[in-house]
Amino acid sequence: MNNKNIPLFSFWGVVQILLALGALGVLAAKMIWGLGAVTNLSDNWPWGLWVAFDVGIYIASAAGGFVLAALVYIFKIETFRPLVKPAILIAALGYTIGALGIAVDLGRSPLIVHPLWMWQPSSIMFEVAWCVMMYLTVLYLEFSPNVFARFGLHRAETVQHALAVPLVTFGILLSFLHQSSLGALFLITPEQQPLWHLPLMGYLFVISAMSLGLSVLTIFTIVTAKSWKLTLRLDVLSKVMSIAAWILVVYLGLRIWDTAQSGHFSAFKFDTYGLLYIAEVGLGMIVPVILIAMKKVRESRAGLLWASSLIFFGMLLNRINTLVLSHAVYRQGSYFPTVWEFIFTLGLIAGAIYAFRLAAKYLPLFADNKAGLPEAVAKTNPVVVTA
């Protein structure tokens, strides 16, 4: 199988190959001189950009793969079919850079394997570390068919497929233990900005991740269908975004509570704190649950892109603001990122895209996509895709 309209050295796919070397470049002079040498991290600002992408960003962006998942494996809702392969493949590609984002980050990356023998059943980064290993390889072997049925492996396809529901569930397990996780984190750093320090910590950045990952995916839908000059589902992304709108509302809904029984809504001033939380929850929350809610913005192609941008923003605010710099105030001096730091974080993403590229010109990665086209569409459209 080779898709002819997904080129491999298009423009943007030459730029994404120069970051992801660019990054490789940014690993290299790490691993041979240290942190200092490409970073402004320091042991008063121990946690600065690639962390607040590594841990807030790319692991959170991957938790549409086991919403989706959970929709057509658990629930047998197969409007949804069409987006669940690229969107595991979307959340293994997040959970690899994450990972691998994550080791770079520590002052000595080969002990990141520790966790595997040294074992600290106390901490949660140890569950953290463990879960994200395990999830990474249960989405890999769910993205396995994509591989056996491109060299002809029917028998290990039709093990997989046997397994398809153990493993989604599984996987769910695991996405839903450390996201929480990683949110419950921050309970214990009370030397934060209130806005950001709340007792429901665990449980908002499990929901929050899930609007954030159907955010991704029907970015990603968007942008590669018009690229690569392929049929855009409207109607199945207008469902999917209402999701991530209804998801983001309880969200809304917790936090507001939260933050109003704990008592933290005192900590609010117009200040530059006070200026990020109305972005963040502003701009990258209500308003695009606003334009969600308005028929004409959910069956249009710019609607849904700008809405999904929003809450990108948002989250992507979220993060920063949850990891780095609500812990400011109790910090001393400044930390902005090196060059090397933007570099490394651009080229990661990159580097996942071009992946994501290779794999939907080689592997089935849209062959479900015409089943649930209309007849005239289908036959229009040698290559259907929703992704």
Contents of the next structure:
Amino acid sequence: MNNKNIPLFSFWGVVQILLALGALGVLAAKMIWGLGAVTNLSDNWPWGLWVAFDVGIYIASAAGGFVLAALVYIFKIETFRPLVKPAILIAALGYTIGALGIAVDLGRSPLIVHPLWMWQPSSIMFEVAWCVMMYLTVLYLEFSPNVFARFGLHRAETVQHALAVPLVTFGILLSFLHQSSLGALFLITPEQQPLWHLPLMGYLFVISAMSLGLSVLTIFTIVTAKSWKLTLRLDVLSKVMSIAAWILVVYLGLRIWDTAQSGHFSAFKFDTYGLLYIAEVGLGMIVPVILIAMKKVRESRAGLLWASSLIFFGMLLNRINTLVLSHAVYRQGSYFPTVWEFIFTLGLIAGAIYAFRLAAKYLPLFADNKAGLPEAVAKTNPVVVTA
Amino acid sequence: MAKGLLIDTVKCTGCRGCQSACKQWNLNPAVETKFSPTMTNPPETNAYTFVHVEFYEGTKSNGDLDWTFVSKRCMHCEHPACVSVCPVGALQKLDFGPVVWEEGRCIGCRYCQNACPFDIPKYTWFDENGKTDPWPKIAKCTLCWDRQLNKNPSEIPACSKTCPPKAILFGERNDLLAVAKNRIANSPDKYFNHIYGEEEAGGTQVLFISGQNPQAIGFPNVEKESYPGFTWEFLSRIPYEIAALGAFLVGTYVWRNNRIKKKALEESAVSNSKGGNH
Ligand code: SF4
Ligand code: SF4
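Next up, can you give the form predicted in complex with the partner chain of this protein, since the form predicted on its own came first?
Everything in the complex follows now, all chains and molecules, and the chain you saw is the first one.
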């Protein structure tokens, strides 16, 4: 199997390879010279850009995997099947670079295995460590049929098929557990800027991750379809983004209620934090919900791309605010990432995108998506749109 | 009951004896430092300075200059946030008081640095020569747990031992609290009526009394509850939530499966009956 539409060394492909190589370079430098050499972190700012992306963005972006798996395997809504495989692959890649990023961000990276036998169950970080390890395994098992199919391992495929539903169920439980724990990491820092320190922040994290995950899936699907000239199931994507919008509505309701009942709205002022808050909640959450509510937007490719990108922007800002910026109120000094921190962050993302490209080329990733159909076929089937 | 320190800034003369004694006992190297706008030097505690005397300039009621010297270090919380967040148990609270770090376990995640309300755990980002450290350590006051254990009779912490005006008392926390209360009651004109550490973060092993409001001499206004409780509330709910979510997922799956089967049956029944008519 080789999807001829997908080039390995297109312009963006080469950019991705270069960035990924850059990240490898930063990784090597970190291992040799330590965190102090490649980051601007300090005692006042022990966590910075890397953590915001590792635990905030990469892993949260992966939530589309468990939502799609739930829709298709548990709720048995067949409409969404064409997107399950890419969603699970995005999830697996998100977790892979998340875990890699965390490993490099540790002061003593090789000891990342310690939580396996050094247990400290009252630590949320311990719980996150275990969940991420287990869920990574689950994700690769969920993804394995693509590889089995590629190499004709039909017996393995049958076994995997029989286990699919229990695997998916276990995966959903793990996802809930640690996506929420990532938010709860900061329950212990009540000195944070109150707009981002909420009693329910654990639950808010997992709910918002679901919306983010679906948006990332949509962005990926639209962009890859366009650049690799694959057919696009716009009808499915509109439904996906409707779900994302509903989740976002629930999230906003809960967040606003939580902020109000804990009295944290009183911390709102028209200062930097206020502006960040408006950008995050207004531009990145309320505007896309309104956009998606409009039928014309929801049913056009550009509209969907805009809406999903805005949600991505809102969540990005939310994670950076919650994990880094909102801590500034009780810290001295300042922190701005080094160029190496940026290169490593971008390089991980680029590497994941390139891995997606490889999988799309060599594995039956879009087999259910009628990918690469000639235009004539697409025309007779109006729900399939050529890119 | 565990032991701790009572630090009386009214008695402290700002000689920095504790700062040096601590360095000597812990074999901490000298590091290059800058003067801060006040006389505090180094400006903050760092990985090589566990104890650090902060200088606060004020004015007396008659307009004279008034200094307060505050010998800061780890508070050795009774319910330490740092211990509760460490994923590998590298930080431990010993039953006789000290909160200590174990090199062989730490993975360097720096969650303890985020969690400590007093901003205490420091990291050896750089070694004493300013070179970056590829294998960094968490560094903080240990309440001289090794002195307390190793000698017979055991030695009291180096800072307390060395303090010329006896501004740092070492003893049972209860006794220290009694002393503190006594001093405040006996000279209400000299002391601000607050024992910092009595209730802060659920109580700490290190207590401060002073002529100043704690916030005026750089103490953070922390919550009174014990910090591990904040996350424990969340963690302790997890088993129930997972059980509920699991039941919901399995229930939905079974229900949907049955419906789909029933539908299929009905459809085939319809087509069968149609077939019979022909
Ligand atoms: S003051 Fe900070 S470092 Fe010291 S015991 Fe308390 S939480 Fe831990
Ligand atoms: S940096 Fe080390 S001591 Fe601190 S929480 Fe992480 S593993 Fe524990």
